[in-house]
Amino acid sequence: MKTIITLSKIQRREIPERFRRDDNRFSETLVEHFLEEYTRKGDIVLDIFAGLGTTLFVAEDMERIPYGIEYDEQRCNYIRENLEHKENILHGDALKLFEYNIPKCDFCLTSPPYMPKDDIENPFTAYSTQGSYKQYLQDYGKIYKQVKQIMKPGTTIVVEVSNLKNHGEVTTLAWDVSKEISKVLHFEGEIVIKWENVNTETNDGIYGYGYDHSYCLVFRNK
C-alpha cells in the first residue's frame, strides 16, 4: 500500500446549479483508485454519507454494486433520479443503520462532513441542529460500531478527511476521527492525498481548509 498518492482534483459530472455553491464533492479520481485497489466487480460498495453520490456513481461505472445513506433529501433525491440501482440510495441517518436494510458490504468509503472545533452545528443533521465537536466525534464511534456490522469480515473501510485550518486556528480533524474510529474498527494507517492543481490561474484543483492535500484512514473489519 503506497503511503503518498498524487490525484488529480477533478469532476467530470455535471450537477444542478442549486448544488454548485456547496459542491464538496470529492474527486473522482480519487473514488477510481480505491475502487481498483480494493474491489472486483460485482462487489458491493457503501457510503453512508453519499453527498452528491460521487462514489456511488463511479461504483456503477466501474460495475460494482453501489449503496448509500444520505441525510439531505434533496441530494438523495438527485441520485436516486440518476443512479440505475435506484433503490439502493436511501434517505436517511448514518446514525440508524441499523433501521435500514443494507446487505453485506464488500468495501466501504466516505469522506464524511467536517465540523470545526468552535462550531456549535451539527454536520450529521446537515448543520440543522446545534452541537458540539466533543459530541461529533462520540458520534463517529455510533456509526461505525453499526458499519463494522454491516461489512463482511476482513473487509476494508476507508474514509477520505483533512484537518481544518481557520483563521489561524487547526483543527485536528483528522487525528480525533482516527482515534475515535479505531475504538471500533482496526487503523492499518494512512494515506496521505496529494492534489495536483489542475488549472495554475485558478488554483482549481487545491483541496481546501486550508491545505493542499488530505488523507485516507483506511480501516480493516478484524
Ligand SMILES: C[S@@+](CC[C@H](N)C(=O)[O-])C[C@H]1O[C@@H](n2cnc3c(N)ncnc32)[C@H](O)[C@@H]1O
The other form holds:
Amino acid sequence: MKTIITLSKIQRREIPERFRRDDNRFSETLVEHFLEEYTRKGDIVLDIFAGLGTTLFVAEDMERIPYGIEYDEQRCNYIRENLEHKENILHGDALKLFEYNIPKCDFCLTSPPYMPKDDIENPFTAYSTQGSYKQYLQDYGKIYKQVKQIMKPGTTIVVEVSNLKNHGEVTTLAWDVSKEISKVLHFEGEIVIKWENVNTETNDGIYGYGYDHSYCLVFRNK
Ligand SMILES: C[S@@+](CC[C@H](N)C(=O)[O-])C[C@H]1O[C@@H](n2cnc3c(N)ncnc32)[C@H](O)[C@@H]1O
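Hand over the structure of the form predicted together with this ligand; the form predicted on its own is what we had up.
What follows is the whole complex; the chain from before opens it.
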C-alpha cells in the first residue's frame, strides 16, 4: 500500500443546515480507499466516533455492514434516519464500548474528536465537561483496549488524525495518539493523506488545523 495518498476533501453528501457550522466529517473518498483495501462485501465495519455517519453510509453503499457509536444525540438521530441498518447506530459513549451489543468486527475506521494541548474541555463528552490533554490521551488507551476486544483477531484498525497548529503552537496530536494506542494495538505505520481542495492560508473550514495533510494511523489486532 502507498504511504502517501492524495484525496479530495470535498464531501459528496449534503447535510442539513444545522450541522454545517461544525462539519468535521472526513470525505467519502477516504472511507472508500480503506474499505477497498481492508474489507470485502458482507464484512462488519465499525466507527466508534460516527459523527455524521460517513463511514457507515459508505460501508452500506459498498455492501458492508455498518456499526457505529455517536455521543451527540442529534447526530446519532440524523444517521439513524438515513441508514438502512437503523439499529446499528448507537447513541452512546466509546468509553463504554463493552456495554453495547456489538458483534465481532472486521474493520474499524474512525476520526476522533480533537483536542489542542492547552484546552480544558473534554472532547470525549462533546466538550461538555472539563478535562486535560493528559486525561484525553489516557482515554485513548481505555477506548482502544475495548476496541481490541471487539475486533476479530488479525483485523485492521485505522485512526485518522492530524497534528494541530493553533496560535503559533503545535499540538503533536497524531504522534501522541499513535503512542497511546500503540500500548494496546500493534502499530503498523502511518499513511499520509494529502488533502486537495484545502486553503491553509485562509483556513476556510475545508480542512483547518493549519495543515493540508493528515495521518491515517494503521493498527493491527495481533
Ligand atoms: C471528528 S467527528 C467524526 C466525524 C466522522 N468521521 C464523519 O465523517 O462524520 C468526531 C465525533 O465523535 C463524537 N464523540 C465525541 N466523544 C465521543 C464519545 N465519547 N463516544 C462516541 N462519540 C463521541 C463527536 O460527537 C463527533 O461527532
